[in-house]
Amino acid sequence: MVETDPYSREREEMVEFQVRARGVRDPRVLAAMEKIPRHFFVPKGFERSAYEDRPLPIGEGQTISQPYIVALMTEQLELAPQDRVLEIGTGSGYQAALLAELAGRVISIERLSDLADKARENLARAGVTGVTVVVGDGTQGYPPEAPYDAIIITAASPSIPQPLIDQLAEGGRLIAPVGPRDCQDLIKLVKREGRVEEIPLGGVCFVPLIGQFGWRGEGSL
């Protein structure tokens, strides 16, 4: 870690009573948890508030999520450390690190041009490699990656945005939250065969999903 790390017992006991408690069992998630240094993803100002189990802002009206969601969207994924990992709505970038410490390889797109430059410098500061982030409209994909293993949306769109479904290989599994900009349904797809099975994962609420395959109009990604 690049610095000292005042926050490591509030950590430890986000892990243990906001994300094992509640179910997440996977021990290369729960590890990477207590690995992250979620104060490193948040303003200035909102250190001590980083390890409390609710959403933050994290300006451009948009929100970091509160680690419980991350926990269980993370660990749906099933990743591998070879998996190649898309995720739509880069934010602070605290997504995209614990990605990077469970796959081989994270590309994160983010449609917010001064986010995406923050989220660089927040994974530099936490010592993350493996992560390239891109500016752009994350309901196109990223085609010259393409397939993927793993793909996360972390915002609500109407519907799975198609060629997200077309750039997830084979044996692939897509997270995301499904439906009106209110509140949604967390939905995992597993793609077999070149169809996909749809597994509902309980209700959600984030903020909406801006590109040409999800909601117009002015919104956040």
Ligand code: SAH
Second form
Amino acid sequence: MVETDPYSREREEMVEFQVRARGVRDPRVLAAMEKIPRHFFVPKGFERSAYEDRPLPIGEGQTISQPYIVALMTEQLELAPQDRVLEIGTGSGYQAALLAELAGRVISIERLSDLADKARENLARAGVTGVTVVVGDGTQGYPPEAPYDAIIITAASPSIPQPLIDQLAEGGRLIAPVGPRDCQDLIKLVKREGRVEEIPLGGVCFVPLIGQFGWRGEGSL
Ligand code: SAH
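What's the form predicted together with the named molecule like, now that we've got the form predicted on its own?
First the chain shown before, then all remaining chains and molecules of the complex.
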């Protein structure tokens, strides 16, 4: 880290009391969360809130998710070091930074170009390499790099977009919030012999996934 880190203690406490104490125990996930400076991924002026037990606004009506939810989703992806991962909903880039710590290659798609630009800036400042941020409608996936060993959707949709299920590799895991527009069920899909097994992980509240295979946006989408 080039910059000195006044938040290392708060980060350790976040990992211990919000993440580990609630049952996320994968040492690689805990180490990644101890390493990545979450305060680089929140807007200026919010740094002191970066390690609180809640989501925070990142502009454009979007949010960086609560640390525990990020941890839970990351652990459930069961990443191996060589895995190829697709994230839908780059937002701040924080989740993508963790994925890059644990996997080989990360593609992250963001619909809003201003957020994508900011995320690239945040990732560079945090010294994270190995994430490619793409601007587009992530409900269609990203065929050029498919199939993916893991897919994480960090915005909520009425159902899991079929293109993403199609772009999941054999043995691949997909995590997504699915359900009504305000709060949803977190769902894990595992693809085995071409079939998908569905595992419910509990209730969550995410911002909407807006696109061809998600919700319709206001205006033209
Ligand atoms: N993972 C993020 C938080 C995501 S918030 C983080 O770590 O900070 C959800 C994001 O999904 C928002 O930035 C929103 O603009 C984006 N989004 C919504 N619909 C999308 C779509 N169809 N394709 C790509 N991104 C989308």
